[in-house]
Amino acid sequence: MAAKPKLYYFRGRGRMESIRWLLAAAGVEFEEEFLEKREQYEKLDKDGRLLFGQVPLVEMDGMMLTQTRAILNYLAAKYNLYGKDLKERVRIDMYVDGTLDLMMMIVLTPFKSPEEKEESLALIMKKAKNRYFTVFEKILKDHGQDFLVGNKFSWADVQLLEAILMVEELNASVLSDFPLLKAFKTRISNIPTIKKFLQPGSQRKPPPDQHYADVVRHVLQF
């Protein structure tokens, strides 16, 4: 039996969470090693396992994979969540890039000052409603299908659900003007592998707190 993928990252969401989501959506079990001390990071770097001196790092299929987008591309293709042809793939890429732009705004918020944090959260809500969610509502309306691309469950659906849930943690009523996205959220959340990942006790990580931000700063020294 093939070894489970092993994920090296902090005990929190950050840039690894979308990788956890995609593995979970594919029904793939994985192991994690959490970075809590500077020495752990330095050893990975010294051993040549971090291509550009950065995490996330995923060990799988005899490879040391780094760079978040490359890892996600590999997983989506490997587990048949990346469309049936190049035209579907480029649409998935466009939708994923859009949601990642929104999600990274949220991911970086814990590392900002209280004043910057307040401004950032206001901007996130504005962009979520006026740009990103408006676009996805229209996509669902225009094609009238259950999934974003090719009427088949894909990486784009996984990423959008993750983004929706992240924004809802900031404002629970954010989907009040987006009925199709609300139905999409319910539909994707009930896919068995996703439903399992959303249950308490899964490897899904909670929203970042100050301790998480402090550990990341300590390990990466910034």
Given for the second form:
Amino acid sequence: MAAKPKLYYFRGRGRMESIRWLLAAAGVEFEEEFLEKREQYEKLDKDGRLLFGQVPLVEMDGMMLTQTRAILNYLAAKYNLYGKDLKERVRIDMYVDGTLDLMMMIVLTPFKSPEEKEESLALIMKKAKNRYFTVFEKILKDHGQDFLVGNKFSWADVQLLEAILMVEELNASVLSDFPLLKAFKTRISNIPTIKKFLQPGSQRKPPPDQHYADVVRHVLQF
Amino acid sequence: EEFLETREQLQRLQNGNHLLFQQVPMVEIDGMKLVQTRSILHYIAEKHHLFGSDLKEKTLIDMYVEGTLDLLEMIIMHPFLKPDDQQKEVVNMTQKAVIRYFPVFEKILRDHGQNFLVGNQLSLADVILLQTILALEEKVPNILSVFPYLQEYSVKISNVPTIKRFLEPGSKKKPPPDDTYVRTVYTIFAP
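Now that you have shown the form predicted alone, what about the form predicted in complex with its partner chain?
Next comes the full complex, and the chain you just saw is listed first.
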């Protein structure tokens, strides 16, 4: 039996959270090693496990995978969440690239100064509503299906749910003008693997706090 | 190619719903309007067999491309930095290239002794790496000086016939960004 994937990252969301979501959605159990001290990170690097000296790192299937998108692409392909052909795949890719852009804005906010943070949050809300949620609402409206692509659960659905929940943490009423996204959120949240991940005690990580930002700064020395 | 020169052109594309997230690049291909650089690159690579022969090779290519794109992104953003920050950023880019990225690719080439990064055939990883090397060399001509395998690699990939043609004058390869380019981008996106 193959060993479980092992994730190496900080004890928090950052760039690893989308990977946790996708593994969870696919029903794949995984282990985690949390970076808390610089020495741990330096050892990983010295041991040659970090291709470009960076985390996230996921060890699975005999490979040391780094680069968030490369890891996500691999998981989506392996667990059949990447559409049935190239045309579906590229649509999933576009939707996922968009939501990743939005989530990256949120990931970077803990590291900003208080003034920058406020500006950043305002921009995130604006982009979330005008640039992203409007588009996904229209996609759902146009095809009337339960899932974003190909009438089948895919990585795009996982990412969009993750993004919706992250933005709702910043502003609970963000979906007030998006009835189809509200229904989508409920529907995807009720998929058994996702439902399990949304329950307390799962490996889903909480929003970043000051402690998290401090640990990351200490380990990566910036 | 259709070149954006005015804000009105961008707005027409946005208002006509041609840009999924209101952004460019956008590539019209096979009846689709593709956006998001990575998605476009993946589509073309997959369609034209530049993405390896199985999932493991594809993933390796993906990892190399993602790393290289991080470096290339610094080059792309460079002309939009304040003039005072630009020289500092060249130093920063050079350090990242020479400490984080090039040693990795040098080792990969040295270890397998093949002409291409993955699977002994041309892939997206080679194309993006060559693009990045050439762009960096425009700013720092001797940037490959301590990387003999990358030097040889750069010549070999440049001589792949389709690439050789693209590197010749008169091709669609674009020149380094100048003031006109920067001004145009600002006019369109931040008037």
